[in-house]
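A single chain, nothing else alongside it, follows as structure tokens in the form predicted on its own.
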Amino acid sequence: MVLKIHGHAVAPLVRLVAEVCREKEVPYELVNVEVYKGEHKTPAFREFQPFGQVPYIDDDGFILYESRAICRYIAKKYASQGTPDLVPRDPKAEAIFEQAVSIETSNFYPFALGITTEKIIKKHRGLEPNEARLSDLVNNLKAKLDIYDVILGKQEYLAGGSITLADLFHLPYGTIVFEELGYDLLEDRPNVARWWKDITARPSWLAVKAKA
């Protein structure tokens, strides 16, 4: 039975899960959820994702939600195929990987998501952005990326010499901030720019960049 991704095709974290499926050469079926009509908030959807968020997956009856957990599951279940070691198996390498994941979770995602909320989500809701909050988010992200530039000046990827999920987790909201919204945060950070060019050129991402 093919793995089913329940979500909207353009939702950032749906595209992330689809990207990882492609990295691991895992066929998937996208089961469309009409988020703009509130389908993800219905009792039928919440039965499988109690927080009413996309995506969740159904892998032959195994239900899992939270995109980072889904990506780990796919990477580990299909470890022997596709891009190797998206989750490293050596204990020390895995610890460094988890460190890199924590970097993304704590030092990138909150700011990129916040910028997206102020510039895009509020607009969809008919609200104006909080310019003071937006400025603070951008300045914080700049400071974090300065440290990224130091790390990536010593190694090719966030967890070392090979790409992992820690790198791929940046793709959806990084694309929104750097490309769709046009925040020029890479030019003065050559190591981040090199890394970003690398991970965004992957065929697996290009295939789902617009929609899963």
Given for the second form:
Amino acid sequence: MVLKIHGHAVAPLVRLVAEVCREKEVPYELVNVEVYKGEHKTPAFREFQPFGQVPYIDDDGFILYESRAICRYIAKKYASQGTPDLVPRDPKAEAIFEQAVSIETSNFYPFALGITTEKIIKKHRGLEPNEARLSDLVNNLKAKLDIYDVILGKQEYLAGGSITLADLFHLPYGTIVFEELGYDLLEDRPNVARWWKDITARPSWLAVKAKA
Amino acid sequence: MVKLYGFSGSTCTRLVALICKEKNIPYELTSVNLSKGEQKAASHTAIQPFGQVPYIDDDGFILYESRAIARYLSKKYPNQGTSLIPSDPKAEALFEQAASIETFNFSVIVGPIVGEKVFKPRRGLQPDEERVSELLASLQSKMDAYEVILSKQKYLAGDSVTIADLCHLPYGTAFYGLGGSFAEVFDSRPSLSRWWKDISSRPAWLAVKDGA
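The form predicted together with its partner chain is what I need now, so please give it after the form predicted on its own.
Expanding to the full complex; the earlier chain stays at the top.
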């Protein structure tokens, strides 16, 4: 049975899972969830994902949610095909990978998601952005990206010399903040700019952007 | 002996200490005094570029980000002390799902509440009570989902405790300790309450909860 991704094609974390499936050459079927009609909040949906969020996967009856958990599962299940070592196996390389994943979680995602919430999600709900909070979020993100520039000045990717899930996890919300919302935070950070250009040029990501 | 560089009272430093206690891993704490800003000193940021605590030095191997350290130590000593990460692929995937739930459906909300109500007053600042109310409101539906999950299984990833459960303890304890409507979030939900009492009374946590 082909892997089923339950979600909506525009949802950033659905696109993340699609991206990793493509990196690992894993065919999938996107089963549409009408998020604009609140289908993900229905009891029927919550049977599978109790938080009422997308995506979740159905891998031959095995249900899994939380996009980063799904990406890890796919990367490990299909370790021997597609882009190698998206989750490194050597214990020290794996630890440095986990460090990089956690960096994205604590030092990038909260700010990128916050900016997206103020500028896009609130708009969909007919609310005005909180300009003070937005300004704080952007300033915090800039400070964090200064550190990214130091790290990426010493190595090609966040976990070392090869690309891993830690880099790919930045794609959905990074694309929203840097490209869709046009926050030009990379110009003064040449190493981050180099890294961002590299990971966003990956054929799998370009394919997902065209059609998840 | 693992060298732990952090602050005795810091949430993330105590998480690492907790894992060490669970796994019977001896550690030595070197204090980085946050109230004196020692984490921003050049000697510290040379090792932890974000100017945060903790980091470890395990026989010359340096690692930061507390969740990464927790995973590294748990995997390095799989057969010592409490088993904290499953190795079976499906059990591991469900662990990753639980770990992601903790990060994105709990800590992302409870962390800022604790920041406002506990850390700000320590620095002589006023909590933003409007923000706290918003955060608390958004936490309720998340805890409803926890209630559903924990009514079917003992812990977040299944019937054995994992790092995913333990990661709730530092911020969760500070949150619960606020009493009133904060403690009520856990106390009003029977399965959640049962789980909270279980993990918060673990001897390893009691050993470090007042200082790493």
